[in-house]
Amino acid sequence: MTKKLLPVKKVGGTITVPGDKSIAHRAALLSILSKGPLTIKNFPDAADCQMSLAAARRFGVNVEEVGDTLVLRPPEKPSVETDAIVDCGNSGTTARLLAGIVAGSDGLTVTLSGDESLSRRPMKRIIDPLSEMGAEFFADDGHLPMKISGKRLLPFEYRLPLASAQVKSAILLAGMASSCSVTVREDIPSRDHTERMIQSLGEGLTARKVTPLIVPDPDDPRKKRREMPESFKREVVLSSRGRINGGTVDIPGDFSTAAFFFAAAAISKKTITVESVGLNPTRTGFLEHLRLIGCTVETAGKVTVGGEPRGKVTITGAPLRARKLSGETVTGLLDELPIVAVMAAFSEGTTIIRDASELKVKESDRLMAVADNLKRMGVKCGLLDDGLVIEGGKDLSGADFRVFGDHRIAMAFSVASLFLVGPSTIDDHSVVTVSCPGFYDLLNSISQ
């Protein structure tokens, strides 16, 4: 489904974006374990989120649409037909979080399947810890399809070997399903939507951030130094009494979707505002990136609803500067890195991105896909084992872009096309339905 894209003369305006995917997934799947109904406002039409909602129905959740609101009424006990096969489509979040629920549901045997893209993505990262807890897994070399036999699980402590909110959430949901205590420790803090939702709608979960202490320097008592009291940076503990009681989830706008429109403001040197967008601090590293490359960032009307902060964000672009990105900075920008790379193409200087090998196992190999498409525009771009080197340029050319079945690649290079010399094409624009079916309508609304 090829789409022709033309450069524009002006960019600007005020928009709202669909509800946050990460929060929507968790609301749908936590309803399986809830003790009371969940009322969900602003649930997005994204295809990924609809897979989680469909999975909740398979496990006995009654889903009722009341206007723009969903009411999810959980079963007394999660159940599904014998040897059920549950399709997770393209959604890694659905597969990994649902795996945790099944793993902790003694007596359930479920096979999780997915499309061709999801079947290539690694599942060993959840199989290993959930197997240590006592669940049984049968998978082809750590990939979908994956058969899970739920068990009565053992209390568990786990230190994440890589930053992953999905792995952390799978362990927490397994513990909740089996009423056993779990402790997860993180060296690099990941998204905390699951923790916030459990704390808002239920009980039995505590999270603490490990902060450095100021202590005397043993080499010079006149001086002080910072010292970490623990070897990890964050600890999440779910007690054996951890549960979801029910309540209301009001989903803010998806920050990762808003990032594409913030980037359009940055490149065009114009102003775009996104209203009621999620401002969870584990998600907003992109705003700091915009500041550091030269943009003006303004937030207003910040409030917290159901544990999740939101507000209005206005970005005004400027001549963009290159930047070197690595370590925790990259972890905080992982979903936004394709559009970060596009902005780098319009920046002054050379941008270097390292420690981003996780992008190789997303819906596509995003490092390869970004490099391929930047080169089509005429950008000098080097592909590294764990990142990219991008030399900014001017008067870049329209191109025939390939999206490799990846919604974020399609969205990133659709934004790029607005500022190129001459027309461009996207080889399959339909993939944006995974996260934002109305993406091109929103793009048209901010461009002239």
Ligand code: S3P
Given for the second form:
Amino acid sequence: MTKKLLPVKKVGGTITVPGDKSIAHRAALLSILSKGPLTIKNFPDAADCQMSLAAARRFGVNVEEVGDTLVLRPPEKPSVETDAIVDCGNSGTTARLLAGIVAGSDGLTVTLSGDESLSRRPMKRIIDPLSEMGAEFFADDGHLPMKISGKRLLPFEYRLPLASAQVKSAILLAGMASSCSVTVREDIPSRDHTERMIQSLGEGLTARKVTPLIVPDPDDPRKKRREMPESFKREVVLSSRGRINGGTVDIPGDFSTAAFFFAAAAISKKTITVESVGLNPTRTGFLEHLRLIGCTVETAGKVTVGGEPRGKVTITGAPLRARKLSGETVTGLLDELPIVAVMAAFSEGTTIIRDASELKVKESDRLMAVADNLKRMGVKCGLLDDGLVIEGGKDLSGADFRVFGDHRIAMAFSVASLFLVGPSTIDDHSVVTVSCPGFYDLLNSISQ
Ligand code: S3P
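Same protein, different condition: the form predicted alone was shown, now please give the form predicted in complex with the named molecule.
Below is the whole assembly, all chains and molecules, this chain first.
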């Protein structure tokens, strides 16, 4: 389904975006383990989140729609038909978090399957720790389809070998399903929605950030220096009594979807406001990026609901400058990197992105997909093993973009199309349904 996009003359407005995908997944999947009902407000119609909801139903959750609210009533004990195959579609979060729940549910045997893209994505990162805890996995070369036999798991301590909220959450959910204690340590803190949701709706979870100590410098006692008391940056502990009791989850707007509209403001040097958008600090690295490349960022009406901050964000664009991104900065805006790369094409100077090899195992190889599409619009772009080098250009031309089955690639290059000389096409715009089915209506509403 090809879509034609034309350059626009005007950009601006105020919008709201659908509910946060990461939070919605967790609400749907945690309902399987909850002791009481969950009332969920603003659950998005994103295909990915609907996969998690469908999976919850398969495990015995009763889903009732009351107006625009969902009421999820958990089963007495998670159960599913013998040798069930549960389809996770395109959704890595559904597959990895659900794997944790199954792994810790003694007596359940379930096969998780997915579409072509999900079947290419690595599962070894969850198979290794969950097998160490005692679950049994059968997966060809660490990929879906993956058969899991849940067991009574053993208490577990794990240092994440990579920054991944999905791996961290799989281990926490496995511990909760098996009522065994788990400790997860992170070198680079990843998004913390699972921790916040357990703390808001349940009990038994503590998280601590390791802060540097200020100590005398042994080389010069008149000076002080910073020393990390531990070798990791964050520790999450779920006790054997960790549980979800039930309650209300009011999902804020998805920051990662809002980012595409903030980028439209940035490139056009105009103003766009997104209301009631999630502002969890593990997700908002993109706002700091916008500030550093020259935009004005205003946040108003910040409130915290169910442990998750939200507020109104207004971005006003300006002539954009290039920036170097690496390390923890990259983790803080990982899902936003395709649109960061598009903005780099409209910036003065050379943007360098390093430490982003995780992008190669997302819904597509996003490094390759971004480089391919940037070149199509006439941008000089180098593909590195762990990143990209992008030279900003002028009067870039409309192009025939390829989305590689990836919703964020489609959205990033649809935004780019608005600011190119001449028409562009997107080869399969339908992929936006994965995270934001109304994306093109929203894009039309802020541009003319
Ligand atoms: C997600 C975590 C991130 C992110 C993905 C959603 C989540 O993946 O890229 O889109 O909801 O936990 P990793 O945990 O693999 O880094």
